[in-house]
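Presented below, as structure tokens, is a lone chain in the form predicted alone.
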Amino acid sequence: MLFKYLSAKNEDIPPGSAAIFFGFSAIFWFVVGTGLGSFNAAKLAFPDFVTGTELFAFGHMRQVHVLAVIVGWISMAFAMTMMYMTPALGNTRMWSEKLGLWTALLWNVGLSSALISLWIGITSGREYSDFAWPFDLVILFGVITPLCVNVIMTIAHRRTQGIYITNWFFGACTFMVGIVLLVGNSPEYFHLTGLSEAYLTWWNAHNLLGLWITPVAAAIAYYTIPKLTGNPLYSHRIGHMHFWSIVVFYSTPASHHLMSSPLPEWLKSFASVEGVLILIPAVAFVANILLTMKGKWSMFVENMEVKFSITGVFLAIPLNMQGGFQQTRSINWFIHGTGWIVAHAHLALLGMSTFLEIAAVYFGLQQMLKRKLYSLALANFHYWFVLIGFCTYWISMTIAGLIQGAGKVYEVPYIDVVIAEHPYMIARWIGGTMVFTGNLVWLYNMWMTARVGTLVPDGRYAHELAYER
């Protein structure tokens, strides 16, 4: 139904017809994600499942699972929480509900193409930046441009007097971003080897988790939070510290991620300590959200959208310490190339972030489409899948890269690794494929929700409705 409206004027089509689009192009992608991502932890846990065929081989799946859940699921959510608490914040109509629609479309045709494209080897086989430059270009100038025009010209035209701590987010991570992928893919257009693109590599990955992943999660909790709680947030100058703090201190170069490397000593050393001091923006991010939840903390309970939220929040605690610690050097020998490393960055992926996103796009697909929501136990379920799923994953992942870890230190045979670590390769399988198994739940329901959910009468949210039978 949405595609009648890629030919329409601006001002006949529906506001949130983007934010509808972008929610469930979300979701799907969640379950595709996820869902690759189950079938590679089978093949890591069994290793005699779905062999003989190259396209089905962990080294041509894996990246297609990193890029589906990034591009597709992540940055989906953020697109879909922008096109409809943008304009909620400053009071209008997005700036163009058309450029968000085609937006949606080309993001899908074109994340579509690039990851068949991956799958069948066409890569450039740096990590995080796996796709072609032609598809790198294709994300840079027809998603990421207008998607940041429509933002920011939407905070531009906004009929509040000041801008709120998530516009500021929303509006500086979209310009950012695009700067990261342009430099961060420069190897590729300019034919950089060696030394050079191992560190652009790394530097692109890093800050696409610092300055795009990380913040514009912490931005929806900002809206969200005092959204559903009715409690306003609890200091805007400690949100504005943490927004300047990221600024100052998380466009670091990066090279904590190459410590073993020929790069000059002064510059890892100056990443490691710059990361240390993520914990300022990491404990002003956290500290605020839960106070802001002052006198509210039985919604934890009831209210699923803030059972998600605040479960979020407090996975940024241990991403942030071990994201703090990790990358001094007497830490990051030992854990460097083990499981830990996948663990962390599932943790702030799968974790932190993807919680929050959860609950933006269960309370914005509720509040677009105006309808309660189709099933409270399916919710529910999901919820806790998801949780139970995701804590067995990180935790069993962690536990495998300490075990690789120390046999690195005590020079141990690899193959007495594996075999120590197989029942946390298992349980990683396990983990994921609930994590999986939960998205679908989630999809049947929002889809469901969409067809036949109750319809909010004006004056209402969707979300009070839901709990009301």
Second form
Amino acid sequence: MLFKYLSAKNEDIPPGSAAIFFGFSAIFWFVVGTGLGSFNAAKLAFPDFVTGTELFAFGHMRQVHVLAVIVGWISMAFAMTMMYMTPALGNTRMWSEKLGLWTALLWNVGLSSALISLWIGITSGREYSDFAWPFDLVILFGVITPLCVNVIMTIAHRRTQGIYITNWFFGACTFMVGIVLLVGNSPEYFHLTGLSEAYLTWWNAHNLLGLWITPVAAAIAYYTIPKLTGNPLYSHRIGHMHFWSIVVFYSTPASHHLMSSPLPEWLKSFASVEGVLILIPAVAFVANILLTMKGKWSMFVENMEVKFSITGVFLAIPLNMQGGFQQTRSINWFIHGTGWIVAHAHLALLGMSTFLEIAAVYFGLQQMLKRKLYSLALANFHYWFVLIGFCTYWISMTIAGLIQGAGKVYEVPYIDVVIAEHPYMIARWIGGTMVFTGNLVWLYNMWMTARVGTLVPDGRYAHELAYER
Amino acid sequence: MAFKEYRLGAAMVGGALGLSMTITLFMPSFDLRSAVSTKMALEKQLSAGFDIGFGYADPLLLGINRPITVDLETDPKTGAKLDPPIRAYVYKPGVPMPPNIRHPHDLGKGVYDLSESQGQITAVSGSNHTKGTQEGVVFTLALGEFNGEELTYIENASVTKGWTPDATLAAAGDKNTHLISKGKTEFVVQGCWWCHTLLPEQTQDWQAFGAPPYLGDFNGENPTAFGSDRKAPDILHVASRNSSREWMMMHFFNPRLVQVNSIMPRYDYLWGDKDAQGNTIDFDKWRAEYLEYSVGKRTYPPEVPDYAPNSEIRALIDWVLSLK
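For the form predicted together with its partner chain instead of the form predicted alone, what are the coordinates?
In what comes next, the whole complex appears, and the chain from above leads the way.
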């Protein structure tokens, strides 16, 4: 469908082609990722669910789920939003629509092959950087670098005077995540060993969140909320404080992941302090967006994209409160390695950032396709299934984590903790399956939007038109 | 535009990121590089070999080209009885050596000096991580004194004692051979570390499960595979708590045989097709009988088949039992 543009001249490619390609790829990977998550959760609740084959063992499937979601869904949704927000904010075209299309193609091919290799057991054995180093290099130089060049060149060729806060985030974060991937995977290229390797593994894992997932998700909200509500951003100054404090504070607390290891004590203390300072960008972001909503709160009920966005912002509040304090030594001592952390990680990825991205993908696809959403009812179904599924997952895993933490501290025999967790594991599976179901419906809804959605006239936004089915 | 604010901004991003990188990457590297290898680190390095994750020598992570750990009761060259038995690490020709031999700094002060002067480790010829050693080499650990401090160092027993890889393997026999390195590859590939951490936690684990980790304990290890999510107990010192090979066999074949409430997956596929006697393992029959047992129609569960000496599960159990 979009393949014919791969060899076309850049001028002949309609604006938004890359964004559409990225958008549908992202939704597809979201379906795959949450499907795998549901499958894995079933294995944790019922260990004899699918057995007897290496390929469907939990240890082979777990990292495929994680990386399908991070690299497939979240990062491709980011790329999609960058492909339509950056030109819109610079009042210009994408620097190279063709490069964007090629990036999207290489991303899908590279990610598929990387996930298959992981699935059959080719791994570097390092959490969140599990891909073997050739795939790391493809991701870094084949995907992130072209995306970064495209975004930064679009910003450089803008026809506006200033640079809006979202574009500050997009330009800086695509650049910084490249550095993070390059340095974070260096144990593999340069064969670093021992505690240096472990530290760099977690430095990479932490900074993927700190310099890529949470800031870019927040940057999306800086675009969508003013755009949809028609209100100006409450404060550009606070937005910039968010930006700078992310770069300074959120890039440093990596060693809180290894509090029990013999890393230097000064480094662990430094990480704890910096971890609490993350509350500065967190509060700045939440306050800025919620104050932007002033006078338009009815849209939280009426408008699908605002509903998703603001839910994401609300979920950022517990996320950042947990994140700020669970890296202090005393709280870390209680909850490290328990289901609490699993709940927290899903609060960041499936809660805060995913809700913001879903909103941006809904909005962007309608914009780029110039078509109105096929079914508002299905979108509502999607919202409630993802929200209830996520909350079921989050609450059950938080409780399971507190049980595990107490079991650890009071030296309860491990198997008793496993027995106590069993109902929560079932709840986790139900929640994950609800999210998966909602996403399947979403994929159908967006596909039908592209095929039969009502055409939106030029110069109008889809959400400005009365809803019709 | 006269004032190009984005130039200033880009420089500021570079400065802020550079500062954070300096503090979190460059400064800790001084502390990390000063680590002196402990005995535990040397044992882990020599038994694991070069690399456990993806690499040139074993791209599909099948556990080929790995060193073999043996316990020797007799001297492979002279045939004299060794009391107590010595643990030796056999690198056949072509097997890549652990990184510390190629990068002396990884061993740390004293350990490297002793290993070079007393242990003759630099006498190994032609090793790199793709081709491995030319003639093969046998390493052992020995105790020495450096500046008044007692340190464990690496000895090249092929040079100091004349032990060849083949003679050493023959002297040990299959009973005293441990496929620890291949077992760690299995540990990584099967994703055991998604649930079992290898990093005991402060206070509670250090009291109940064994010694806290020291800075030098991890020298040369790659990947460290600490794990982060503990759906199951920490296993850094598991063999000190349970060293029964029979228990491990039952536990890996179907964890519900030894612990009805376990949520660990079955690893019966690591047995392969044939058992120790060369008979084909009938998994369907086993499962049917196990089902009868689990609903109360049988008094005892079916017997777990003996694994073949070259099976993947043997290597995995060898590795688990090396964690003391």
